[in-house]
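Next comes just one chain, in structure tokens: the form predicted on its own.
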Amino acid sequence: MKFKINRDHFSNGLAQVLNVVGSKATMPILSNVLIEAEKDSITLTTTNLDLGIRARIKADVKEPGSVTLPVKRLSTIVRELPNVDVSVDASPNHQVKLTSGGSTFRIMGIGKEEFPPLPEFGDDRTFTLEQAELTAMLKSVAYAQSSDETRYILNGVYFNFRDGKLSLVATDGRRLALVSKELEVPEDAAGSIILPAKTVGELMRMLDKGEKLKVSFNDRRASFQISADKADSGLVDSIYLYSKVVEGNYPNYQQVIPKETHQRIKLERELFLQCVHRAALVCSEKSNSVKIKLTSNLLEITAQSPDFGEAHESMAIAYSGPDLQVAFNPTFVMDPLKALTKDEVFFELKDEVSPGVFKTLESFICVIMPVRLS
């Protein structure tokens, strides 16, 4: 195998596939990146058996071939090379020579035959989505995923393709976020998957490369084919992300969403976020709640803790309902406000023991459980 490649393109490609490799790989080969050279490009592949990524980059290939090299070490070396032109030459015993300017490295690799291949998909359900749209949808729910290992079903984002729409849901049992968009879903293609949190993170990191992506899935795995924008094509041509899905049945999230809330107020998202953020500065681990009080045309936010003291914020709102006071974990209030981009949000409340609900006009809902007022 012999090829020439631009250092920055090589470095960028390695950065795309690096995250998948854990610090404690179960087999030495899983710490390596598989490099395959053919025609006018190389592909870089890494996997931890649950998640795999393949990126394709343009290169000047002199002799096709393949080898696997320790990805973290290789990535560091490539980034530090003195010259933008890099030559890579692999010998039959899997030793690779890297040359750039006055620098030469020889790195020991392992043959391709030991590397576990990424599964290719057959007759799976497939949909095409806009990258920007999916990014916005993932951002608006991902913060609500659970990190509690014992409730593994909730350690991810639920994708539901049916009834003419795609819905994304995440919940940790104390809050739930749901966003949906209209999508043509043929009856035989309807279905759902739970995408693990690590995969969600990787997907969000990769989704600004171009316009469209293709998602395919069956009961055990999902794949995302991300085509890069041709304007950036020097960097990474296309990325293929493969992931196992969380197996099991997602809880019925519809029954968590309150059928009726009594009071609805329109809020300036940024202003409300800043007020809650400032009030939360006096919270402590023991007293981690902010009180939201509604009176005629006024919203007040207070927080206090015996260690630090108290904070009081107020903002004018259009409200003519009864006086109402309810307390929430400030993080639960701030997360959806940070994730949204619209200027206005609606906040719905019923009483001090019922959940609060954030909504936008774009079919987004976030339900948060209140903190008991002592």
Given for the second form:
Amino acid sequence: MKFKINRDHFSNGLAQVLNVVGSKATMPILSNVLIEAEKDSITLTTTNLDLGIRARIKADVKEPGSVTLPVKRLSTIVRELPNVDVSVDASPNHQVKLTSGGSTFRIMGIGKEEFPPLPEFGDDRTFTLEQAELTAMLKSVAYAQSSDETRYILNGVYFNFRDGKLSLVATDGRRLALVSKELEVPEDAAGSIILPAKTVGELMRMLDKGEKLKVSFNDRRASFQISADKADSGLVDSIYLYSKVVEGNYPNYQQVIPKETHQRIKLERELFLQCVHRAALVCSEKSNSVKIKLTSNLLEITAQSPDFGEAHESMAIAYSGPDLQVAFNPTFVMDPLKALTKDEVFFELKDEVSPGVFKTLESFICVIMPVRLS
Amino acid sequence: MPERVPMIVHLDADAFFVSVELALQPQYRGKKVAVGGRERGIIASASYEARAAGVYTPMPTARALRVCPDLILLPHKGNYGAVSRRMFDLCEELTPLVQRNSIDEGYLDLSPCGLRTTEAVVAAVRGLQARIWNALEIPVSMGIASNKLVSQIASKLRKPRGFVVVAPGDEAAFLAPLGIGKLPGVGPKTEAALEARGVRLIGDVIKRSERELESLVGSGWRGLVAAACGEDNGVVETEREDAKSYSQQETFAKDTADLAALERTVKGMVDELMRKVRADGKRVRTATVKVRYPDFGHDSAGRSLPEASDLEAPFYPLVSTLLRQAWKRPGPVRLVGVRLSGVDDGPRQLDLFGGASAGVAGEGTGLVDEEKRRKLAAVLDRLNAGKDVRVRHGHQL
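Let's compare: the form predicted on its own is above, so bring in the form predicted in complex with the partner chain.
Below: every chain and molecule of the assembly, starting with the one above.
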């Protein structure tokens, strides 16, 4: 195998696949990237068996062939090479010579035979989405995923293609975020998956390469073809991302979304976020809550920790309902506010033991459970 | 000038554990009885009749039975914690300033009661002593003085059912004829050292020169003099020092290697401890199981939940694992114990999938219906609040 490649294209391509390496000492090849050269491009593939990524980059291929190399080290080296022109030359014993300007590296590789292939999909359900739109949707729910491994069903984002829309849901059992968009879903194509948190993270990182993406899935796995049509990246066609899905039944989230609205206030998102953020500066691990108090046309936020002190913030709002007070984990309040982009957000409250609900006009809902003050 | 009135009361229950048992089994009243472990245990509490026969606490049961062969060992039936709580609740009907020092003794500050004369204070405390007897059949001794130090010495002076009042200004005179060992902080060693130098009574302290005292007890001599004069500025603290952990252990009458029985014992301990945790309004995160072998060597193993809980259920699955991990050596164990730590009393984060949507979560989500369990636990706690545990979890059957 022998090819010439632009250093920045090569580096960019490696950056796409870099995060997906196996930590399993039993399969050292999982920390390698599979490089396959043919025609006018090279293909880079990494996998940790649960998740795999494949990207193609322009290259001037002299001799087709393949090899696998440790991806972390290779990526660091390529990024630091002195000249923009890089030649790669693999000998049959999997030693790779990397030359750029006055630099030469010789790197020990492993043959591709041991590298597990990424599964390709057959007749699965397939939908085409806008990259920018999916990014925004994922951002508005991803923070609510659970990281508690004992609740593995919740360690991901639930994709539900049904009833003429795509809904994304994430919950950790204390809060739940839901966003949906209209989408044509033929009846026989309706279905849902729980996409693991790690895949969600990789997906969000990749979704700015072009306009469209194609998602395919069945009960056990999902794949994403992310078109990479932005200029100058060196990427060719699309990036392919394969992932196992979390198997199991997602909880019935509809049941925990309050059906009735009690007290609704309209808030300037940025301003409210800043107030909560400032108040939370006095919180500590042991007393991690902010109290939100509504009185006539006034919203007050207070926080305190016994060993530090207290904070008080106030905001003028339009409110004429009864006085009420409820306490939340400040992170639960701030996360949706940070993820949204609209200037205004609705916040619905009832009493100190009922959930608070954030809503926007774009079919976004975030339900957060309060903390009960003893 | 208004009369100076002693406002601090030290309440000390007489032979508390025995008294609790006698309230349940009055037929043993007036007899030589004791509460304690049978085969290998120690005497935890002895009636005054038994004490007269030479039984003291703590004393190995076997020895107690030798010095007092007709000693009646009462089986442990009473709920000491609940009786103690009710006793202090009665105190709080008199004054809000009650310091629950331990299960059977504490301090009261009567300043908020508007009592202007010593007679009024005496009448109020006599009334409390009578109410505790009438309601719980627990005899208590009372010491009334101007501070905690003197009241505490006073209450212990004429047990049982003691009632000693020290008028303000009389503290030093009251203490002077008492043995030096009665002063808090004077342990058996210091006592022996002081007595060897002729300081036998509290009053002797004041007669010695500063230099002499310093050579006797070192830098603490100032405190000793102040105590001997009956001076103490300690306030009655209503906020109890928060428990850092909850623990319980049991020594078996016979060494055992029965894993299932051990598991049942530990789960039963978790049940009892969680009741205390809930009563204190806390949650705990870490469980540690300890085993002790016949040669007194011991091992332990602990594990933490992702989040603190006030329910038994999240700890049950840990018990068996921890027991196996702790029990490293082959052969039987003589004792097993459990400690719940990582105490959290912050505000409690409520769950989305509690309440109404119970059971919808599906397997593996861990979204068990905590709210329901909590309600059930509250009901069980109420049912079990009396002298006996009435309702047990299935694993105890």
